[in-house]
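In the block that follows, a single chain appears as structure tokens, in the form predicted on its own.
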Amino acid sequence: MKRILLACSSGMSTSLLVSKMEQAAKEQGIEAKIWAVAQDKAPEDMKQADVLLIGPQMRFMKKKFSVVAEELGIPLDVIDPVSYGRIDGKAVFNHALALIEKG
């Protein structure tokens, strides 16, 4: 089970992306829990995640979240703005998988 957390300003703008990522996971036969939260909830939810992806509009939070991610030993990155804009769930899901495998 891959556990992928998305964080954005309110957790709402990434909800459609979550649906598309879940669809991509299903198509690839990979069991995954994918959820989105507002940026203020991210540090707590990171304890249950294998990776954190930050919405491109929240890229300024990367440094703050990096401290928590290092403590928990999980990778994080900012979602590619093009993939985010296109709601390309497959691309974002595959990026999350690559980050998890890279560690």
Given for the second form:
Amino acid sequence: MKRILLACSSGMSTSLLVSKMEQAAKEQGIEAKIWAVAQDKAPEDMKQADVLLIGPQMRFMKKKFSVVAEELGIPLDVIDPVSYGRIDGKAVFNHALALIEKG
Amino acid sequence: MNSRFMNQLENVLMPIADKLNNNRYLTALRNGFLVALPLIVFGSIFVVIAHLPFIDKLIGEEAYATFQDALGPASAATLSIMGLFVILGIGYKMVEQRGGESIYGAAVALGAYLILTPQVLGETTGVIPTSALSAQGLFLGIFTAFIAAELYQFFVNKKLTIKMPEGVPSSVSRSFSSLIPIAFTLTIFLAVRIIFSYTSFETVQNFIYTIIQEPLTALGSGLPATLIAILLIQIFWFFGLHGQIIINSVLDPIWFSLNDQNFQAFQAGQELPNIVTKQFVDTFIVGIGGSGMTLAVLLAIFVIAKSRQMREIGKLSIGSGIFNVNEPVIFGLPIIMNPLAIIPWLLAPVVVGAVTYFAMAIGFAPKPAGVIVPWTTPALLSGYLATGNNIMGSVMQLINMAIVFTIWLPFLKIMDKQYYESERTAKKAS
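For comparison with the form predicted on its own, would you give the structure of this protein in the form predicted together with the partner chain?
Okay, now the whole complex, with that chain kicking things off.
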């Protein structure tokens, strides 16, 4: 079970990605829990996640989240803006998987 | 566009965004407003219902007045005293950030604010004027909540607490452990109140109002400051940084208090004093597809685009765009870092801001009535609701869309041509 957390300003635009990513997970036959939250809820929800992906428009939050991520020992990254704009669930899902693999 | 210059600008903007967004006080302020938001929206919905057109004709004047009176408390208990919820929210979030007992943060912030508030209305003592708890009281409320929460946490950290012996229920010992920090904090505010009563200002309220609130609000209600704010939001977004979350956290207290002045006047049936308000920006500039008013951009794409890439982006973005979520078009078109997009991206909102301002100034379009419409409300409907059920509010939004459409059109045509040609060469190559 892969637990992937997305975060943006209010969890709106990242939630568009969630359904597309779930679809990608299904196609690849990987069991995954994917959810999107507002930036302020992210540190709390990170406890339940294997990886955190940040919306590119909130990339200035990376430093703050990195501190929490390090404590919890989970990887995090900013979502590639092009994949974000195209709501490319597959690309973002693979990005998340790669991050989890790498640890 | 020179990419080195762009990189340098991004290097300047990133730390600003980081600082503003991660600033402890601004974070608490933003989250404090979020606490009040559901209540404000609730109150606004009932204002809209109470002022629906033609009801007075339908049920008669007398019944209409009764109807309005019956719905009155919905907004009086929420929208009209929004400052109260913001103060609670900020106090709570301030202490929560520090890992303290956040509910006491809310309590101490409210207590401190009430100590500073003169509990007298005309000749009647023992009342709390609701005006002090409205958006008008926001400025003092925000400062008070910041300071009260900091002092509270300071005394907690100094271990100035009463330790209960083991065996005492934890909820009992917790309330005792906040006793001294709260008492010290509130005593300090009491002293401040007493000191001010000996000055010519008499109350802290008067002092804040004269020294900070009035000049700042006057500045914020003007067109130049508003256009600069809009431009800054657009510049941040151009670099792919969330502009509103950065700029609005600073300006929201001003915009909300201007909103409140209009709301009071609207309720009283008087002329609305302000053009620039929270809803001026949210409904007539941002709320037409999201920042940059990209709904009109999407329409333009549907009209002219021949390239597959652009049509795809249009299709992907329209669903969320109707509800003013527009990251797909900002990152997908893309608008960010796109030299072809920068001119219409920066220009359109500024032109729209100025046009809307003058249209409202000459009375062509109605001023925002102070009703808070959620930012996800689709365009046209939001214009109607924000102006207190006035169809001209929707018309103004239509005009704004036409402006954005026109400004973007030539630039979109060039972009589309580029995409189309590269698609054709790619096809030929394969």
